Amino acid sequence: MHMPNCHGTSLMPPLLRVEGLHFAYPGEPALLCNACFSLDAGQKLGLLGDNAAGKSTLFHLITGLLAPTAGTVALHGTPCTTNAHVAAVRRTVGYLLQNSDEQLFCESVLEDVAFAPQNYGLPPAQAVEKAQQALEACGIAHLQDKSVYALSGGEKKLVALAGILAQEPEALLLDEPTNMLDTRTRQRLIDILHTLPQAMLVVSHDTPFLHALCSGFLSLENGQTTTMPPFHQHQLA
C-alpha cells in the first residue's frame, strides 16, 4: 500500500479533495488521523475498512454534518470553510444513506424525489420533471404515485437514489448501498450505477459489488486512507 497523492498530476483540481483530515468524537481517541485522498470527476472509488473504522464518519465530514478538528475538504479546489461552502458541497455531492427510511419523508414517491430540486430553487413543474426523469433513470417511474410507506426495502433504496439524482449532483457518496437488497435489486442497482456519469465514493462490505462497480480502491485503517494497488482489485472477488 502507498499513500494517495492528494494533489494528483492534473492541472485541474479534483472534484473533491480530503487533505490532512483529523476527527475525534468527544472523549474518544482520534478516529481519523491525517486522512488524505482525491476524487476526480467521473471516478468510481471503493472505500474499504473494518467496522467502526470511520467510513461513515468520513462521509459526514465531507458533507458538513460533522466538522473536522483539523484538515480540509475542498470542492473543485476551494476549501469548504463556511456555511455557503458546505451548502455547495451538499448540492454537488449526493449522499445515499445506509438506511433508506432515514432519507424518505414525503407521502408520495414523486413528492419525495421532487423535494430536492424544488428545495434548490426550481419551480414546482420543473422539479416534478426532474423527479420523473430520475425515476425513469432508476427504472421505477411506475412507482411515482405510491406512498413511500408502502414500498419494499429495495424500492425504497431506488427511490432514495432517484431523489439524489433529481438534484443533478456531480458526485455520489454511497454508504453500504446493497445492504438488505435481494439479488435482483442488487443487480438492478449495479446496472443503474454503471450508467451514471457521476463520480462515486462507495463504502461496502459487498466486495464483489465493489469489484463490479469501481475502478480504484481506498483503505481506511488506523485513521488514515491508503490507495490499494491494482493487484488487490483482482483479489476483491
Second form
Amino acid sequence: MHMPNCHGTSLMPPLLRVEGLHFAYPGEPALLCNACFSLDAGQKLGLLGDNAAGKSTLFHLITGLLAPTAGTVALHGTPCTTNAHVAAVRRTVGYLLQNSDEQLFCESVLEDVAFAPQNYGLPPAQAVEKAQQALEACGIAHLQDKSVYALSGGEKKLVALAGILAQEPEALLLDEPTNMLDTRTRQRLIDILHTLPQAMLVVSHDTPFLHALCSGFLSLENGQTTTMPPFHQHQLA
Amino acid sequence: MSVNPTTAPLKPTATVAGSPARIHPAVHVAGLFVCSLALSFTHTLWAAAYALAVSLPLPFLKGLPWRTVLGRMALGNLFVLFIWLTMPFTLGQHPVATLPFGLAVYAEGLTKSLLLTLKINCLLALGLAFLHTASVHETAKALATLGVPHKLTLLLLLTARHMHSLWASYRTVCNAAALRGFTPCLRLRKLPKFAALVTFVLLKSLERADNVDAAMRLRGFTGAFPAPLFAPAKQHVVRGVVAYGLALVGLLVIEHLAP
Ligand SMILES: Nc1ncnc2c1ncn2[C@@H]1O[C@H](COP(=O)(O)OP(=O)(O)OP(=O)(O)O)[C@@H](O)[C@H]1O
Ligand SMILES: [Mg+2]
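For the form predicted together with its partner chain instead of the form predicted alone, what are the coordinates?
Everything in the complex follows now, all chains and molecules, and the chain you saw is the first one.
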C-alpha cells in the first residue's frame, strides 16, 4: 500500500501534495510548521489531532481560504500559485465544513445543492439533475423542497455533503463529518462514504468511524504531520 | 436543555419557492409598483375605497394569520393616527365644526385625512400580502428578472442572510445567558453586561458572515449569483398580469367616473 509521505516514490504525482506548510494567525505563535503529506487518488486518510491542533486551519490552507506563510499545496503535481490554481483546487477538492450551518445559504435544499454545478457553468436543468443525483446518493432526496433553515443538524450535514458531491470533486476534505449524527445516520454516512470513489482526508475525533472508513492515518501534532502505521483493531480498545 | 447554535432553526416558518397556484414574484413586484404609483395619484375617495376593498382581503387569502395582519396594520396606523390628530385642524378654509378651546375642524382636512387613511391601509395590505409571504430569495430573483443589477440583488440576499445569522446568534446568546441566570434587558444595572452580549453577537456574526462567504467561494462562487433553477411558469405570469391589470383598470375607471 502506498503510504503518504513527503517524498512519495510513485511516478504519478499525487492528487494532492502539501509540502513544508507554515502558518500562523496574525499575532499568534506558529500553528503549522513544515506540515507535509500527500493524498493519492482514491486514498482515504484519517487526520488525527487534538483540539486546536490546526486541522481545520490546514483544510483552509489547502483550499486557499487562508494563505500559508511558506510551503506549497500542489494539485496533480502543479503547485498552487495563482488564483486560477486555487480555483482548480476548489473545484477538484470538496470541503465539508465543521459547521454545516455555515455551508448552506440558499433557500431550498435543491437550490443549495445545485449551487456549485450552476457556478461551474451547468444550465439549470442539468444542475437540478446533478443535485438530485447527489441528494439521492446521500439518501435525502425527500428533503429537496425543504427550506435549509428548517433542517435538523444531521440533515444539514447530509445536505452539505450532497452540495459538495454535486460538484463531482476528486477529493473530499471532511471536517468532523459525524458531528451531531445519531447512530443510524452515522452508519448511513459511513456506507455512503464507502461507496464513493473520491480520495478523502477526514478529520474526526470519532475513532471507530475513522477506522471503519480510512486505510491510513496522519497525525497533526505541534504543527507537523506524521504518518501513522495502519490502524489495528486492538489499538482502538 | 443545551443551546446549540447549529441546531436552532434559523427561520422556522420559511417557505420554499415555487408553491402552486400563485403569481410570479417578478409580476408581483412590478404590479405592486405600478398599482402603488397609480394609487398615489388618485384624488377621489371612491377610487381609494375601491383600492382598499380589493387589497384588504389579500393578506387573509394568502393565509396569513389574522392576528399578524391586524397587528401589523395597527402598527402602520400609528402614522395614520398622527395624520388625524393634525390634518383636520390645519388644512382647509371651510370649518365644519368647532371643538372646545376654539379648535376648528376643516372639511378639506377631513377629506384629505380619510383619503390618506384609505391609501395607506391599502398599501399596508398589499405590502403585507406580498412581502410577508414571499421569501427574500424570491424577491431578489423577482428584482433580477425585472433587470435590477446583480450586485444589488446579491447585496439584498446577503444582507438577509446576515440578518438571519445575527438574529440566530442573538437568540442563542440570550438563551445561553438566560440558562445561567442573566435576563438581558435595558435596565441600567444590567446595561454593561447587555452591551457586552450585543458586542459579542456582532463579532460572532461577522465571523459567521466570513465563513458563509468562504463556503460560497469554495463552491465556485465568483460574484454572480446563478440564474433561477426554474423558469417562471407561464400561467403564473399570465395570472399576475391579468390580476394586476384588472385591478389597475378598475382603479382608473372609478377615479374617472367618481363624482
Ligand atoms: N480566525 C482565527 N484567528 C485567530 N486564531 C484562530 C482563528 N481560527 C482559529 N484560530 C486558532 O487556531 C488554533 C487552531 O484552530 P483550528 O480550528 O484549526 O483547530 P482544530 O484542530 O480544527 O480544532 P478542533 O478539533 O477543536 O476543531 C486554535 O487555537 C484557534 O483558537
Ligand atoms: Mg476544527
